[in-house]
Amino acid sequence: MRLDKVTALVTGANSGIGREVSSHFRREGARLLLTGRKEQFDGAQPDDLYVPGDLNDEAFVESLARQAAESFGTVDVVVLNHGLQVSGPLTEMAYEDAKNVIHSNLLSAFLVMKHFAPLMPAAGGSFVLVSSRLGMVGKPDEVLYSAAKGGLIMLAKGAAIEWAERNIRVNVVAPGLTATPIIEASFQRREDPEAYRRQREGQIPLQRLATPKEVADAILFMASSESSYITGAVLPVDGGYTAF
């Protein structure tokens, strides 16, 4: 599944799924434009272009698109992997937190799509939006996050139809609970981390968390020509969680 001569933007590239996606794409031959909030990214390689910034800021997104055009000319693949999760009961969530969740997961994706779709070549391109199992099912204490990730799915479906005539495909990968450093650290903050892990794994039909590699494999498939007749689709990578 080679990506030779393909230029790809990966957001949220600093850790977890985004870091694994970057490694996958690099091994397959892609030229990488990476972005994240951290000023430095120790996973970037000499041939990568890493540009830190806030994707909620349209001026930054416009600047990122200009740098992409100047450095690469066109961008063939965009993987939108960034986001923010704030948990808590709906009636207790601060309005500012609610706005941040919607902006960081949904409106920032809109901004990247708006400014990067024009950079895709005449032959077309591929957007892969990383949503969540919680964009497909509801969960207490995650109402705003579910709403934002569900909105991301509908953003992808609408754009897939709107851009089909340009051969720009737009798809969604919806991971379940994944063994990223952030998730592993959250387990360790529990009174009994192993018991909590077993309880969470017990909610998944396959009885385990996904690995970042398994999610990145799905993203690579959706980004590549192997999925050339797939657009507007949602691929759950959740161990069967949303099959209930």
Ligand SMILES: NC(=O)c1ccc[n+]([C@@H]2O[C@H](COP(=O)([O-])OP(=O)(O)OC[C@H]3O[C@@H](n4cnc5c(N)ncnc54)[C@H](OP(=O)(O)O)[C@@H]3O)[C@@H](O)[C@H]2O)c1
Given for the second form:
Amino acid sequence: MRLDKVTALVTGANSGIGREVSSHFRREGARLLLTGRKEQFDGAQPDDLYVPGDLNDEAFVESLARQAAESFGTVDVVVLNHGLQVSGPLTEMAYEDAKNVIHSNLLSAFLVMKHFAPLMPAAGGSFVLVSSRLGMVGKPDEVLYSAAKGGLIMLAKGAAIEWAERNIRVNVVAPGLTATPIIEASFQRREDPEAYRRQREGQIPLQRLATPKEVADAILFMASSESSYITGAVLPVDGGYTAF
Ligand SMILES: NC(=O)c1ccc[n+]([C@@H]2O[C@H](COP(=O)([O-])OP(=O)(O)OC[C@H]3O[C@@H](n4cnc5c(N)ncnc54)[C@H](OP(=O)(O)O)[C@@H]3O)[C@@H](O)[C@H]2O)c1
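Since we've got the form predicted on its own here, give me the form predicted together with the named molecule too.
To see the whole picture, the full complex is given below, headed by that same chain.
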């Protein structure tokens, strides 16, 4: 098992990619601290610790770190998977929405890194930040989301250098469009879901969406000792979208 005796925090664990990462990590032997905003997490297993809260709130992040310290002592791996997308033309984006995107994707990640790096063992640890293909390329109507996800990449690179002497690795996984339940539901709301799907798939060199498992596999690789000499790196899992 690749995460035997490893303790891991997974954020945004309630749905989509985060849920898949949680079950992947569980199968690989990790002890899990899971967090999301919903009060209940119906996918949690008896050995998991689920703590709900808003990662934009530093007091919550501090209390999450305290609970991690009390329950696990140290935390080896942190997967920063939470995030949200607010789309729309730049000139029509409300300042509150813009702040929400930057906070929910970028500043919340900073808060978790700030309060969890001190919990990593003396031997080191691993942060995996979930960015997006849109952290590397621009797209109309996604400007603030892109800015936040691009910011995550630089957050990872800087922290990777700052914490290298403690052997804390910081890497990024940048998914492309992934077939999570929310994305599938958004396709179904289109007038012609199949035509819309074909159009979106046609923009991707591999001509299909990622599965949550394919993204979780990349996150597992970056979290585990299989990537022990990799830090400050970005791994696109996007079917070639950013290869252009
Ligand atoms: N699916 C894709 O096509 C795709 C592509 C590229 C990148 N990504 C990135 O991959 C990650 C996971 O995507 P997903 O599709 O699985 O998303 P998702 O189903 O929307 O899950 C995101 C999770 O983040 C949580 N979250 C958001 N803001 C939070 C906050 N301030 N505090 C605590 N939790 C918060 C949400 O909680 P609530 O349920 O309470 O809102 C939700 O559980 C995201 O960072 C996303 O940007 C996804």
